[in-house]
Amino acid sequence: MTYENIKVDFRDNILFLTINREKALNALNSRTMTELHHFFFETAPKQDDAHGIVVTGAGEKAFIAGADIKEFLEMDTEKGKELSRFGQEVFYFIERFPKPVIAAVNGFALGGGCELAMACHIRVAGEKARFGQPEVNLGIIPGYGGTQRLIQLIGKGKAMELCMTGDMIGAEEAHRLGLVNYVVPQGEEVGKAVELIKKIASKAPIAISKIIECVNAYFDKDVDGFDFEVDEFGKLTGTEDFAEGAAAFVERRAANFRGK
């Protein structure tokens, strides 16, 4: 697939994904969502030597300022359901990607932009970043998982307030609430995300993927997260990485993990 609305770069064993619609404040139209689906379902899984993914938006104003509202004007009930289901599917792939996916939020992260950031495993915000779920102003609700993930990150009461008022919050408040992991000077978002991926890359890659699975299992109504953890813990004790990590600890040296 030829990408028109996203830009993909690979350097230093990191995939950099940029939503590249700066004039539209990187709004998520149907083409962009299709490209995101292809990237996380087809392209990224085949990049075996990638240590992780950094997601950001083009320009200085917006990470993603929401969905492309012009595409909503001709929607009916069935088209609305289809749009929501597809968006949730795309963000499901992001949330469960087996390597770290970090959002470098460089401006407005509103509506679908906030939802995409929440689907990432870690969020780094520039000091001028703004977050919100303003869909109520259009007479609708978040449809890409926002009502669910916002609760997971900041709790029911505040999630209710932000979704019902449509208010935006700044980076510092987002950090205080637990919506973002770090706030950095504007322009340093990608650098901090790279720093985190490089740190994670020094750990056992199989263990990292299992951490992602286990944490997500907590929110899966069909899975007992504790039982899932037991099974995955047991599997990991049979890996070469565990033998290497244990030996390195005893020998007081750095481990050389090989992902086996």
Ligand code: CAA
Second form
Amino acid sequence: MTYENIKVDFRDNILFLTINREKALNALNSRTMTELHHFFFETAPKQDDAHGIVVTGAGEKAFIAGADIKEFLEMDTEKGKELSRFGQEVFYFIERFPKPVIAAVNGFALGGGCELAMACHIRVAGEKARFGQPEVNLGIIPGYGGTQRLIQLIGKGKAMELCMTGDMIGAEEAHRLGLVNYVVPQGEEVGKAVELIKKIASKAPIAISKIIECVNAYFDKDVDGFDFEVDEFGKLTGTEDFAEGAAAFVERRAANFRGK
Ligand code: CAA
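The form predicted on its own done, now the form predicted together with ligand CAA:
To see the whole picture, the full complex is given below, headed by that same chain.
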């Protein structure tokens, strides 16, 4: 698939995904969602030598200003359900991607933009970033998992308030609430995300993928997260990387993990 609305670069063993519709503040129109689906289902899984993915928005103003409201003019109940279902599917897959996915939030992260950031494993915000779920101003609700993931990150009371008021909050407030992991000077979001991916890349890759699965298992109503953890812990003790990690500790040297 040729990408028109997203830009993909591969440098230093990191995939950089940029939502590239600067004039529309990187709003997620249907073409962009299809490209995101393709990227996360086809392109990224095949890049074996990637240590992780950094997601950001083109330009200085916006990460993503939400779903493309101009496409909403043609909406009806069936199309609305389809849009929400497809977006949830893409974001569910981002959340479960087996390597770290970090949002570098460089500006407005509104509606579907805040939802995409929340689906990433870690969020780094520039100090001018603004977050919000303003769908209520349009007479709708968040549709890409926002009502669920906002509760997971900031708790029920604040999630209710942000969704019901449609208010925007700044990066510092988002940090205080636990919505973002770091606030950095404007323009340094991608650099901080790279630093985090490099640090994580020095750890055992299978263990990293299992951490992602286990943490997500907590939110899966059909899975007992504690049982799941027991199984995955047991499997990891049978890996070459575990033997290497334990030996390296005893021999007082750095571990050389090989993802086996
Ligand atoms: N969809 C489509 N176009 C958008 C857009 C969006 N979500 N957000 C901004 N744009 C476009 C504007 O229409 C404008 O384009 P034109 O010049 O061609 O009209 C351009 O981006 C610049 O935007 P503004 O002129 O509005 O810039 P501003 O600085 O005055 O305001 C803003 C910035 C506060 C982010 C404002 O653009 C805004 O409120 N955007 C909409 C935010 C929103 O409501 N997002 C939720 C969408 S619904 C959703 O996401 C549902 C879901 O969960 C799936």
